[in-house]
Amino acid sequence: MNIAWGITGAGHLLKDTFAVMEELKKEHRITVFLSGGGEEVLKAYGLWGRLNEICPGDYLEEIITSLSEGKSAPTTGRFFLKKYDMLIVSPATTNTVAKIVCGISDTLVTNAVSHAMKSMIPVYIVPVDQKEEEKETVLPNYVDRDICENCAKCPPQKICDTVAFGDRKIDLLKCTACGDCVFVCEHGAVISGKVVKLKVRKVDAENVEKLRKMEFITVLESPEKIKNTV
């Protein structure tokens, strides 16, 4: 089977999201669709290396970016064609559900889902935010200021390799999550698996049940539930 995989800008369900796709991968072919954030997130949460692990570069095996596609993302045409025998989106930040509910596609993913949707093709969602409620996520590694020194020479700063550390914070954007900075701060000032609490908005949640009425699309609770579909 062929899938196609989209992955958003949300950090919450994305390591659960890998377990499942990892899984899959055995026995099944994985094309990987990233918006721009889905990119981001990966990175900063460590999990570059092991997507391209799970796809590594043949073809209906690919990690397609935004930033390779353009504006027009002409690989999402192969819905058209039926290359794919359905479409995951997970984990789903809550801005790409409000843009599928409205009918916008002006991300890679929420392309990729209009186009499937037009070709009839079975599209499964994985929502972070689903029911007004509280619920804890965990954040990627940042500096606590509170307990940083502001070090002269910062030994975090001194072996980061991507130059991510600098000016007490770490670029999220040039951060691969090794944790190496995490270990060397003498003052246990870069703080790593943070748990905090976030409480859903209603409008999210709203925006979720519209999402269950649309033709094509199926609403799953948790990224263990994509391999009942399979």
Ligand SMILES: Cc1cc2nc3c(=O)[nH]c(=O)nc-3n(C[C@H](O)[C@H](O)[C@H](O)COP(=O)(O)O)c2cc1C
Given for the second form:
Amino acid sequence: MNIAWGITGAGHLLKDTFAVMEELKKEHRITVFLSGGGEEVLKAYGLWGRLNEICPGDYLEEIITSLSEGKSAPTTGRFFLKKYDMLIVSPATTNTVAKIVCGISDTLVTNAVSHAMKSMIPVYIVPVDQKEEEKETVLPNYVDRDICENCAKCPPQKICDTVAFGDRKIDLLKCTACGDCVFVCEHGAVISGKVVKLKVRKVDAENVEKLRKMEFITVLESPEKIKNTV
Ligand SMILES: Cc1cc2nc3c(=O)[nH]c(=O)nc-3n(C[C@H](O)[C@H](O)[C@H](O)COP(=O)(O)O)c2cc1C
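Here we have the form predicted on its own; I need the corresponding form predicted in complex with the named molecule.
Every component of the complex follows; first up is the chain already shown.
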């Protein structure tokens, strides 16, 4: 099968999504469509290298980025040409879900959804926030300023290959989550794997209910469930 896969800017469910993509990649071709947020967030979680293995760059196995597609997203024209058997969006941010239910298609991923629907191609979506509930999520690495001693020769800054480690903070747009900074800070000020609690908003849960009612769209509970659709 030829699978189109939209990735949006959610940290939640991102690693589970990658595990499923890697499994499906063994038998299917996957083209990834990245929203701008999707590209930034997956890089911040250190997943860019794994994505390049899933999508080595051959035809229908490419990474399509918002930057390369501009505002009009010409590659989504492939849906009209029926090049894909399905579109999966996982993880889908609250932002992307809200846009889809309102018929907005101003990002690469929402545009792909619109084109797939117009082409009567099935769309499977895994929203990160589905029910009004409290949940936990893992933050990317960050500097805790209350612990940071502001050393004159900051070892994390010195060893950071991508120059993401700046003045007592990490630039997530440059960070590849290699994790070296966590180990070289002798004060333990670089925090990794911090779990935080948050509450899903009512509006986001309501949008998922609206999404369920849309033609050609199926909402899936988790990335794991994607395997049953292929
Ligand atoms: C590290 C990081 C993790 C994020 N995780 C989530 C998330 O789990 N769910 C969510 O709805 N937004 C999350 N966001 C915010 C979205 O990336 C942001 O709203 C973005 O504009 C979404 O655009 P998109 O829907 O086009 O990808 C996160 C942002 C950052 C920086």
